[in-house]
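A single chain comes next, written as structure tokens; it is the form predicted alone.
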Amino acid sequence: MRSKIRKQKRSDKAHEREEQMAQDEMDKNKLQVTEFVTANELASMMDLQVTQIIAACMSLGMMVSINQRLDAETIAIVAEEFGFEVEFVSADMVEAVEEEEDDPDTLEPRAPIVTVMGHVDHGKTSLLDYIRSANVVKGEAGGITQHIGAYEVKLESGKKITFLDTPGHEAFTAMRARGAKLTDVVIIVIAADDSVMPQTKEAISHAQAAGVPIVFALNKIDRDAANPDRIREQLSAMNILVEEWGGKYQCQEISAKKGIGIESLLDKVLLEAEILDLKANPNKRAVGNIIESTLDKGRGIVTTVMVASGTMRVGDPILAGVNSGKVKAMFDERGKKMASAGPSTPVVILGFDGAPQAGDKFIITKTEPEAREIANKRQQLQREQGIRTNKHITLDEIGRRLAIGNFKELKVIVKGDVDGSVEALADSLIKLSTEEVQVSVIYKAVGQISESDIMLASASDAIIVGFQVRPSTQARKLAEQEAIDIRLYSIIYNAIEEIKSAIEGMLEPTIEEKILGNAQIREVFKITKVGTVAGCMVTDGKLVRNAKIRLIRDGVVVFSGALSSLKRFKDDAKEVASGFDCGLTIHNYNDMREGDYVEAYEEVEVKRKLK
């Protein structure tokens, strides 16, 4: 028995040993490259001449050069002749900064990364303000959240919570996903008086796909129409049960306005950040993310970060995505400058050379020239898939589109003055996208709207939104000579409904057909030079001499046409009402009978609503 276990034993590790080879063997054969690499990049790493990659290129009828750069599809076809399989992966990736690992005996407790969110209008802001003892609303356009904010709030115990306060409204779904990305744990605020909303059940779904724990505060607990239990009953239909039904999620009921709960609800969430566990290493170069990142007109690039690990320094060299620069001065949120910050720590530094996207993972590098390197080589390989994919539309493309007949778009510039902002409209303009109209987003920036956008936007024939931005005084003047559409909004539903009311214009009428009258055929007459004539009665409706007709047969049409006379006795008539009799000849068709029906109607164009 014994020798029969061994031998299943030795014969399981050897056929474990089987599968590592050919798993090892199969990786060793995976390449992981940009699209546009160069035909010497792909033989070195394929370990090849790079004779070899052209002579399969010129068998593909490919003309290539040591330097000249390869599409996609390309790679992939030369790469499967020498047995390789490819796996294209993001200019990032391929450029990127080597972290230093953390060793476990140097990590320490941090504080943990909250996110509130919930629908608009519930209470998020106002309860973060009743922490911090400020005001937020009342800087915020329409009374609503636009933009991301990162607080840090230092307990009466001692204990710290950084904050992030996500925009409520449906536009900001990227915006609060970015959120629950960045967070240890997350707040989602119900209003009690209210119910939960479709964006409160996305904000629970970025949550537990981000699988961090989620504490709910059921606000406005204070108000007359309250009904917390309606609001715990709801979630129990979405499979959320909270602790006081004998479920997993802590549940706290608060008044943000008058501060009723709110020390409880902080309990709950350190209980909830103890038990994650949080530590980092704070003596390493800083690595984090980019939470926000906004164009200021006296300071430049005003960039809002969250630190992960490490601790960043004034001076530090920096890196996040395609733009570097060096770390030239650091604030708190209230824009107390601070020396240094360590993880954990919201903080808002100038000396980006460019606005980093928000969502972005940024990297403290050793040196300032290794920053720029890298920065630079993403940059070309973003430029170069830019000017690649970007193709202009060829004869062919215009001729089939014509044929169609149906085809039209409306080419949008979106500019704004926060990162976040510009990606969260530009995303809800492209969902408006129909059949038969397509909305592009062909260029999406931070920043003043100028000369150039309106440029572009002539070339291109494209309208420019503007949110919470303003064109320049030259940027006016060459928008009116170009006659240039700019849209300016502060709120971003409003521009959302805007643009669909053009994209509502925008669509092809759908045609609807009015029946005017129906005449029954009572007697026919043949006149020389005439033709058939029908003598009929008008049995509902009228019938008018410049509609069109169908000649009915046993409930079947027969013919479809138009009137050529219409007269009542010897007259012409425009137009005969029901209950009298006329004389009428139909253009081009005699086959008329007695008992036969004249269905008389119009078309109607009708302009379509976007569901």
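For the two forms, the rigid core is made up of the largest set of C-alpha atoms that agree within 1.5 Å on superposition. Residue numbers count along the first chain shown, from 1. Computed from a predicted structure; not experimentally measured. Compared with the form predicted in complex with ligand GDP:
- The Cα position of residue 485 differs by 2 Å or more between the two forms after fitting on the rigid core.
- The Cα shift for residue 111 between the two forms, taken after rigid core superposition, is smaller than 2 angstroms.
- Fitting the two forms on the rigid core leaves the C-alpha of residue 416 displaced by at least 2 angstroms between the two forms.
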Given for the second form:
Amino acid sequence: MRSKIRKQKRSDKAHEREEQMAQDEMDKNKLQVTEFVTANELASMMDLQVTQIIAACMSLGMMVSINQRLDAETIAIVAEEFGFEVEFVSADMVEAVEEEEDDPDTLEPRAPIVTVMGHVDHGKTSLLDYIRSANVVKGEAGGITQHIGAYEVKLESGKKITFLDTPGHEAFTAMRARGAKLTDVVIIVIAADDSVMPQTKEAISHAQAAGVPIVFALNKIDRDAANPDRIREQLSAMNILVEEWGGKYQCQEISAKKGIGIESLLDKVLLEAEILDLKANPNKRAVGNIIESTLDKGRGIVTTVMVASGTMRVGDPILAGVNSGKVKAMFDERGKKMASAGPSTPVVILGFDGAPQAGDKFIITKTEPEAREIANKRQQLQREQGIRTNKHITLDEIGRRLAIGNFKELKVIVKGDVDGSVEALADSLIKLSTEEVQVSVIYKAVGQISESDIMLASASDAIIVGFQVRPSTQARKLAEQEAIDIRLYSIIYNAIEEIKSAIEGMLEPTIEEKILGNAQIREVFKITKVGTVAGCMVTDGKLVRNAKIRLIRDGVVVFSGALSSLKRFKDDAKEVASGFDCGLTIHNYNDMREGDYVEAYEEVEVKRKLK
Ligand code: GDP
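The form predicted in complex with ligand GDP is what I want next, because the block you gave corresponds to the form predicted alone; please supply it.
The complete assembly is shown below, putting the previous chain first.
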């Protein structure tokens, strides 16, 4: 309905606006707003009377008051009425401090920031340790005494590389989820005596989703079993061709233990960095990101930050997220006091009034009261937005974002029980792309939905589609916290149909599953004539005798069906609540095992809200 009005208005105003556009500069007509600004605030941003906004809303059939907060769609339509384009930004952006502009002449080369990722036990820690100790021996007296989450190494050539010492793609993606582009180059370590593992694939997807160049380190070549060509082959099967095979990915054979090939590896990293032409202006107030922050009993809040550009000095007023303070002292990774820190330098600082979150952007402000005031405003905005907005994309939200007109790509993570169904589902989803909306599968894999999947979804604003799999308990919690839409299906056709409807902006009322509860199988008994009886404990919700059930093993659905009996002690039970034991048999199924979960669910008709 609103979109119709909008189209009508659009044509009425079309030529008027064309003239206007010619006169005005484009930028002047762009508004940066947070969702849920009030009618009054919107009026003052556009330099109008609030009554004009109220009138515009009335013409859309909405009665609003001066201090009423408007949703994104209304803001976009009303602003368009008056010839403004809106861009929705987060609270941090609006209450942002202007970063000083850089004149291209003031830019100087800066060191690349590198993250090491890869499968567990493939040698990430050994590589970082080797690089660090080699550096310490050659470098200054006094080893690196503290783990501060990052450190800088100086190569013999005099060039520097900064390593983020938070191995693992989870940390990498968690940072990115908070908007921090902290890594310039990723090293992915693969043990040459092993193979490309699921976590290796995950790391590759995470780096690719972030658009960061990758250098492969084929580790453990000192081992007899090492076969680096097999790794190259497995990579090429994933469409990743290494340089020596005519591709674009740099690759180096190394031994982190013996120190073989490490210098060449670092040279390759520097080559990638050179292509990126990394530069920053050191002569301004510093900006950068928070790497980690902890509360130390004696020293208060201890925060490791990475300076992105500018120079940080002791005494500077600082602001990060909803926290502020003054840099009281600065230390390097050797615990040595520093007076200043330039671009790509990690540094430990004291002086924040609270612990900012990893990935938060920090900025040095002109004065301390300024930092404090902005931090307070952000806290307030965050509280409001936290209550009212859904941060991430959901199927229901697609219609709303299409209306706003800023929705171009639906990113999907596909997890499934077997390779065949993952491939089939991913292919069919990609084929759903229309002119308006491109569907991209940013990651697909076999297995249960993990925390790392949720972080990737959060960083990339993706939805997760699970076929015959379930999220782990932690993943479920994290998904709730991050407001990630997880869709679980048992029939590929349903998955495709539902996403198709969402893209076409017409989610019909559908049958949705409601999980009633889960029980864990503690013991199984084989009883002749009866079959397998499972002794269970209901872990959450309840089991219901007549409900449908699924049997879940390691996060994967192994059977769907119904119960044939549910008992408390010797008696038949209609339902069994959380915390109680029960015995059950499954209709036409006997292969229950200890540790399996029985999930009970019912189907309910849900009317989807179309906004
Ligand atoms: P991470 O889990 O990826 O951090 O892996 P680690 O660095 O902890 O290494 C796992 C194991 O592999 C350790 O026992 C290391 O000693 C061993 N390792 C790592 N690099 C090499 C190598 O280049 N050669 C050999 N032979 N062993 C290595």
